[in-house]
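Next up is one chain by itself, shown in structure tokens, the form predicted alone.
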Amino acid sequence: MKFFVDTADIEAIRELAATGLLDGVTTNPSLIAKSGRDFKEVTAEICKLVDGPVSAEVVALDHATMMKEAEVLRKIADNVCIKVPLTVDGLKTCKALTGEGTMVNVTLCFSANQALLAAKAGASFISPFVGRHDDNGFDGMDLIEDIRLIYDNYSFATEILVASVRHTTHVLQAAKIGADVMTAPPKVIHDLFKHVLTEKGIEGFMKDWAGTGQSIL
């Protein structure tokens, strides 16, 4: 499963990119606003830090303006992935952009039917929001299972990008289902490294090593 980080924090992206485990980045208007910086400037900087897709979201709601905004955004870097909402105009824009060879991430997906439409529109990625789904009394992972089944039934090339990831269990469940990608805040990705037994093991090893009085260097 590919790992994307969901943030516009340059230093957080730089730190994760240095691990060699980061495959891409997702942003949205809320994350950009939180950074307090210029949208295009931040996007360009992120694109230099990672080789994989960097989702940059249009803010228009009509097809014509979405296309104009997408034209500006995709000139920022070759790895920009245009993010559009799952609306009629959003999918119309998706169809037009993917037809031109541009990567498109269709966001705000909350049903398998919506995911089916996005795949038919040629989306590169579909972003079902599992955390928000859970918040509203549904099971986000049931949604991922349904989308996986439908996509496999028809061999759709659209990748399932599990979004609104709140904790490491979401990551584990998505991986077991066979999601293609997950995007999570930096904290959730860092939490994946942690286990109390790993920490205790390191503590024990270091204590024993110190007792030998030796040095590798």
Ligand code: E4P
Given for the second form:
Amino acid sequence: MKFFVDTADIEAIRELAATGLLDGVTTNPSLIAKSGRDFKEVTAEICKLVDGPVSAEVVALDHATMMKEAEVLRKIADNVCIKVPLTVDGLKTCKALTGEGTMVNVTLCFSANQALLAAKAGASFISPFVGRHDDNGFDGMDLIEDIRLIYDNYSFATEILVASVRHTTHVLQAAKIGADVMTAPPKVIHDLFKHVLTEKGIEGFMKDWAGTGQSIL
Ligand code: E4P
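Coords for the form predicted in complex with the named molecule, given the form predicted alone:
Below: every chain and molecule of the assembly, starting with the one above.
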């Protein structure tokens, strides 16, 4: 499963990119606002930090303006992936852009039928929001299972990008279902490294090693 980080925080991206485990980045208008940075400038910086797809979202609601915005955004770098909302205009834009060889991430997906539409529109990625789904009394992971089944039934190439990830259990469940990608805030990715027995084990080994009085270097 590919790991994307869901942030526009340059330092957080730099730190995770250094682990070699980062396959891409997703941003959205709220994350850009949170960063306090200029959208195009920060997107260009992010694109230099990772080789994989960097999602940059259009903010227009009509197809013609979405295309104009996409034109500006895709010129920033070769790894820009245009993010469009799951609307009629968004999917028209998706079809046009993927037809021209530009990666497209269709966002704000909350049903398997919507995911089916996005795949038919040639989306590179579909982003079902599991956390927001859970918040509203549904099971986000049921949605991922349904999309996996449908995409496999028809061998759609669209990658399932599990979004709105809130905790490490979401990551585990997404991997068990066979989602292609997950995007999570930096904290959730850091939490994946943690286990109380790992920490306890290191503590024990360090104590015993100190008792030997030896040094490797
Ligand atoms: C995905 O691309 C979105 O940016 C993101 O996962 C939304 O997450 P949220 O529901 O925590 O805002």
